[in-house]
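Only one chain is given next, in structure tokens, and it is the form predicted alone.
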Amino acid sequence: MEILVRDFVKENTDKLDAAGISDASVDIWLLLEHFADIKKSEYFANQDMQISKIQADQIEEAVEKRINHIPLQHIIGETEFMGLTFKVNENVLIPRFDTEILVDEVVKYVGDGFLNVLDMCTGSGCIAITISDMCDNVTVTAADISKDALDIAKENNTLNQTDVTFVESDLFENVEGKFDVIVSNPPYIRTEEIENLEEEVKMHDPHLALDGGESGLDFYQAIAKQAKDYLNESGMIFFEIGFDQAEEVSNILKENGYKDIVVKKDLAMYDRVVYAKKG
């Protein structure tokens, strides 16, 4: 039994819309691409295109999960970040576009240099692995407290054929050596704000990767203080931040002796990255 794609798309987009799923049409086309290898551009070239009953059943099962606000990336099991593919599940934060700004800044700084980089709170490994992929001479270490997250990060390291070293560590507890760059996208959501996040985030992203304490600044304070002992002279520290945290994180860096502090905005013109040099 064959099913017309145009009818299938309309029916299932309407289901997602009725469930309050934003970007419902985008999700349907991503599911079609994943389960039936059909791209939207191909459909517009042949609007009589059909899918099999087996493919339709797989997608409808995924739609039911999406109606229950399970993230699309968890349903598919992977996502794209800066041109690379990353496996994701409930143990890691789904890589987001905002974090590309952070990686861009680190890559611009590292260039072709023979530098040692530490990615603290690595999660899926997207920051560490992308830096390793984009910078030929860099040596990258990635640390996280979660063994489950590190298992996914190691899979992603293999998947993307990069050479990142992973350390299970509560911040710097098991980290050895010194680094030219320390980069981190730490948990920075205020504890009381987690309940106000989208269901996809608060129900399916690990709270360990979200909760930055009462002020949202706990990890910035701890990392900035400890990082000085792990940075080489004139080493750099790079943070992703919440849109309203630039001043507070900048002050934390000042209080810990860092200098030449810079704030970078994302494409929506929100403050997104703060970096500074070891004093």
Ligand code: GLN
Second form
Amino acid sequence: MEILVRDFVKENTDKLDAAGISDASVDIWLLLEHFADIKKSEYFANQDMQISKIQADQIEEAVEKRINHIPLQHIIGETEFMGLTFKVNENVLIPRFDTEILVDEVVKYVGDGFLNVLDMCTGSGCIAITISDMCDNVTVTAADISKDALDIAKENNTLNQTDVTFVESDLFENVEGKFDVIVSNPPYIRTEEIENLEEEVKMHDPHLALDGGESGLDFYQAIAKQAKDYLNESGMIFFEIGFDQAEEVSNILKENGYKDIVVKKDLAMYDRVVYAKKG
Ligand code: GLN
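Switch from the form predicted alone, shown above, to the form predicted in complex with this ligand and output its structure.
Zooming out: every chain and molecule, the one shown earlier first.
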């Protein structure tokens, strides 16, 4: 039995809408692409397109999961970041579009320089791997406290044919050597705010990757302090920050002797990245 894509999309988008899932039709099209290899653009060229009952059943099973707020990325097991594919599961933060701004800034700074880069709290490896992919002459090391996260990051390194070295480490504990750039998107949510996050995030992203302590600033404090011992002269530190943390994180950097502190906004015009030079 064949089912018209047109009817299928309508019916299942309505189901997700009714369950209060935002961007329902985006999710349905991503599921169609994943399970039936049908792109929205192809459908518009052939609006009588059909899918098999088996494909429809698979997608409907996924829709049920989505109704239960399981993130789409966990259902299909992967996501896209800076045009590359990353495997994800419950042990890593799902890479966010906002983080692309951080990578952009690092890539602009690195240019075609022969630099040593460290990604602290690498999670899925998305930052380290995209920098390794985009910059020809860099050597990239990535650290994370979670072995389970590093397992995924290593798979992503292989998947994207990049050359990142991984270290299991509680911040700098097992990190060796000196770096020209230290980049980090550390956990930065205030502990008490985690319960207010949407269900997809608070139930499915690892709390280890979200929780920045009571002030949300624990990791900025620890990393800014310790990074000085691991940065070369005039080395640079790049942080992703929460939209309301620019002033506090800039102050932390200042107190730790960094200079030339710059704040960058994301596309929604929220403060998103802070970088500075080792003083
Ligand atoms: N560096 C990873 C990312 O940006 C993980 C960040 C984290 O776990 N806080 O997605």
